[in-house]
Structures are given as structure tokens and as C-alpha cells.
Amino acid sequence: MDKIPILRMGAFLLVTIQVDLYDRLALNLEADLVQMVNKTSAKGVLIDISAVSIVDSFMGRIIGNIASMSKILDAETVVVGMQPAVAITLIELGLPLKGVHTALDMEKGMKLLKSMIDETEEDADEDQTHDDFIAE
């Protein structure tokens, strides 16, 4: 059975879509995605569909729910190297992909990460210290 490989890079995990994804690979891509989040904590995921030319509801649904899960364990998604002809199809099949971050290419999308991350931790910060203001 074919699979898609997952990388980690450091908190990120990098996913590069080259092939044509047809249903089953989808869900596997999905399911394997998620539970690599869980497995290493990571705090991002990186999905690259530069090689992609044509996408359905299906593989846009996919998208958005691998957004969705990654979300609830705490990771930011962003699709990277989306072709202008996706892009149009997604919304022309009403499919906002809504949770999901984009960005133009490998080098933006980390970037975007990277910053989206960084936010993160401080919001964290600033929490602990306001508890830590209230608990004293």
C-alpha cells in the first residue's frame, strides 16, 4: 500500500504530497498525519501540494479536517504551493478550507509557522503571569 511520508523538522512536520491522491491514500494520509501530531508533540504541520493539479471536495475536505485535528492537539496547519487552478476550485466547490493557513512556498510557509508558533508561546506566557498575578 502506498503511504506519504512524514518528516519532522524539529517541532514541524513536513508532509510532501507528489503524487495524485486518490480516497484511500487520503484517509490514510489523514489518519497517519494526526497521530504522528500526537506522537511527537509537534506544533506544526507543513503540507506541501505544490505537485498537486487537481483537487476534488474530498481531497479538500481531507485538508480541512487534517486542520481541524491538528488544531485540537495543538498544531497550526499550513498548505504550502497551492496551484492558482486549486485554489479556484476549492472555492467554486465552496470549501474555504477554514483553520487552514496558506502560504506560497516552503520557505513562507515555515516562516508563517515559525511566527504562528512564536505567538503562541507568548499568549502562553502572558497567561502564567497573569495566574501567577492573580494567585498572589
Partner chain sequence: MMTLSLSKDTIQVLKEQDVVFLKNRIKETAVKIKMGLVNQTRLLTAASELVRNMMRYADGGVCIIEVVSSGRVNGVRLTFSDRGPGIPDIQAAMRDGFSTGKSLGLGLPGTKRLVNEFDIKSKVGQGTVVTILKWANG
Second form
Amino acid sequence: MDKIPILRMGAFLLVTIQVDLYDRLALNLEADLVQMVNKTSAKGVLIDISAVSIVDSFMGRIIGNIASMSKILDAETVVVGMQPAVAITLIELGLPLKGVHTALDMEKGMKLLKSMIDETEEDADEDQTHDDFIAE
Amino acid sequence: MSQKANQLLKNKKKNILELWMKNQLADEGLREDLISNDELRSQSEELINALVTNLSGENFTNLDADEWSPVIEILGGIAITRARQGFSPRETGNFVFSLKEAILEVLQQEITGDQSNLYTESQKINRLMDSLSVVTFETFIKGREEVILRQTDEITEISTPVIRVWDGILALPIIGTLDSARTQIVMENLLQEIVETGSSIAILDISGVPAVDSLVAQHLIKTVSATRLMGAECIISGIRPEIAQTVVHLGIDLSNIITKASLASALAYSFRVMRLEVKKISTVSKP
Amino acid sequence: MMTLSLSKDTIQVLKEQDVVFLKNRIKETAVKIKMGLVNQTRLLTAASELVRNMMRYADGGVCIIEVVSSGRVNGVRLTFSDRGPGIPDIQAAMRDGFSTGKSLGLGLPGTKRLVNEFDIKSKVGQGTVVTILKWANG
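And the form predicted together with the partner chain, for comparison with the form predicted alone?
Okay, now the whole complex, with that chain kicking things off.
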């Protein structure tokens, strides 16, 4: 069965999607990732979609699902590297990926995750870091 | 067209050309500034040659027939060049009309004594030349439209510059009306530039936009949302008091968008977000 | 203005591999008429939504890819037809948030927002035909 590799790096899980997702592959990813978050008690999930040229409502839903499920398991999800054309299409489709954090690239995504985790550990009431942009 | 008339035109090709050139050169509307006499002559000759070869029997008035395509191609080429060079429609039309005059004149000189024959042949020539004029006009207008389209593209390209105001901060001043087509270009340019420069903040300055209605507001919201999906933030600046009033009166909700009155305050906000500080250097007076 | 069809390509979509093949063909066609990247993405996303509906509700169907021209601009027209159960209430199906299946219900109205022309015809018990058109520069 086709699988997208999930890498573990410290408290984070890294997923780089290199191919255009088809439905079954996306569903597998959702299941695998949630399993991994649970098993490794990861604090954050980084999904790099810079090589993905199409995200339709189904894929969008999977990404949203991953974020919500990880959140329940106490891990934040950051989607990085979305192509401009994909972003425009998702907005027009009516799918703004509410509640999913985004960053321009892996490096910025990693920084964002770290700051979010530091925050929750130090003081839950503290203002959100300014670098944190929650997708509208 | 009858064999006789057909042959006649072939033989009299030279005469027709001379007559046609004479007509064209005598015309007040001759544009020597746009086309030289030699060039005009070679254009005319090319067209006559192609035309006369095609004066065969059956497909004489059927311009869709394959054998007419070289004539139409030549004529189309001439019309398009003229459109680009800036000839007026009248001048372009006269090019074909004066050829008709010339052919009819030659026919009249040659077919003497046989009025009914002259009439039928002239009718045929009339019909043919009219169809050719229509082709000329169509192509001429198409040429003009291409010019206009190219200019529109150029204007939209020019009017949406993305400026890198700081490392990690982009600014995009919008001047003029924002319609759907323009928003598309603005949005695409902005997002592309964000990827290329890795900027995390983009400032959309709308001080040059005359009015913001609900459609424009929707476009702005769309741009901001798309920017956020990519992982950057988009600030809208340059909102004049009148615009703030209309936005509220129209019931448009901009509360999810960071808005600033001026580009300066947007920039100051961006510095704060990026934890940068702009300081005045204290001047130490020298002894 | 009259819309002329310049080329036509019919593709059967019955299994998941066909979907990949279809998307590639649509992309090739869009590239051939010099469609911009963002419009290509919109067209492919719209096609992705429609082909999923076809697979989910009708066990597949047929997609016709056409290059169309209206004067100076070219575009891609896609016709998805299936022999599935059909849609009883098209107006409801075209509303945001409506879904009979387990989805967000963005499929049809979202697809409509991504393309220049959208047409849907459906007869209960006979099937559904959806036609979309995207101009190269529209």
C-alpha cells in the first residue's frame, strides 16, 4: 500500500508530501499521522505541501481533520509552503482551513511550532506570539 | 466569370495595376508618411497577381473555396499591418475600393458594344470585391483589437508593482479602480512575490483606490485570506475616512483583517511584529 | 460570441488510475492553450471535485475534454457524464454546505466559483451531466 513517510525530529513530526494526493493516499496519511502523534506523544506536526499542485475540498478536509485530531492529542499542526495558486483556489472554493496554522517554509514553520509550544508550557494566558498567523 | 472576361483581366493585369496605382496616388488620403510609394506598389502588385490567378470559372464568388485562401491571406496581412501602422478604416477601405474602380474601368474599356455582357461581368466583380472588402474590414478591426488588448495587458502589468520595503516586508500600492480582473493580477503578483522573497508581511495600500464597494471589499478579503493560507500576513493600509464610512454603511465586516490608516503606520506595525526598532541616532556634538 | 470546438478527447473513468490519467490529460490540454498556472489549478481542482462526485455516486462515467475557441481566446471545456442515480434537487445541491454524502458540501458551488461557465443537468434514475468551461485568461 502507498504511504507517505512520516519523520520524527525531536518533539515534532515532519511530513513532506511530494506527490499529488489521491483520496486513498490522503486517508492513509490521516490515519498514520494520528497514530504516530499518539505513539510518539509529539508536540507538533509540520506538513510541507510545497510540491502539491492541487488541493481540492477532500484534501482540504483531510488537512483540517489532521489539525483537529492532533489538537485533541495535544499537538499543533502547521502547514507550510502552500503554492500561491493552491491558496487562491482554496479560498475561491470556500475552504479557508480554519484553525490550521500556516508558515511560508519549513524553517519558519519550525520556529512557529516552537514558539507555540513554549507559550503553552510557560503561560497559557500569555498573548499569542506575533509570528503566529492563524489562517482566516 | 466567362472565359473571355477572365482572359481579358489576365491580359490587362498591367493596365489594372497602373490604373489602381494612379487612383491610389491621386487620393487625398494617401498616407505617404506611413507607407512609401514603392511599398504600396509592391503590396498592390502582390494582391493583383494573386487575385487574377484565381479568376477561374466555378468558384469565382465563393470565397470559402480553397483557392481563395492565398488572396485572403495577402489581404489580411495588409489589413493587419495597416491597423498596426495606424491607418484609418477609411484609408484601408479605399485600398480595396480603388482596386474595384480600376477593374471596372478596364472592363468598361474592353467590353464595348455588348451592354448586357458588361453588366453581368461588372456585377460579378462587384460582388467579389465587396466580399473582399468585408474580409479586409474584419481583419483590420481584429488587428486594432489586438493592439488594444496588448496595451491593456501592459497597463495592468505596469500598474501593479510589488515593492520590497524591508527584508521580509512587501508593499503593493494599488492605484485606480479594483475590478475582478485586476484583483486577480494583484493577488497573483503579490502571492508569487511572497514566495520568491520569503516575506512574512505584505502591505496592500489602497490610498489610490477611488471607492470601495462590497465587491472590492470581497476581493480584498480574498487576497488577505489567500496570503494567510500561505503563511504570511496581509495588512490593508491607506483607508481614507470616506472609505471607512462606506465600508461600515455597507455592512462589510473587515474585523478579521488588520487595517491601518496609512502606509507609515502599517510599516510601524510590521516592525513591531518582526520585533524591529527604528531609532534616531543621538548626535554627539564634537568638541 | 460563438464558441467553436477545436479538438475533442473522450476518456472513460472507472477506477482510481483513470482519475490520475484524466487529470494529466486535462493539464496537458490546459498547458497547450497557454492557460496561466492559477487558472490551470482552478480547472484541475474543479475537475477533481467533479470526478470524485462521479466516482462516489455513480461508480464512474465519461469525461470529454474539448479545446474551445471564441474569437481570440481559447479555453478548455470538460463534460462529465454518468449514469448514476441523478440529483433530485439541483438547486439545493448548488447551495454551499449541502451534502447527501459525508462531505463539506462545497463540491458543486465551490466548483462553480472556480470556472467561467458551469452547467448541470440531471435526471433521477438516469444520470447527471456537468459541463464546465475555463478560458485561458479568464
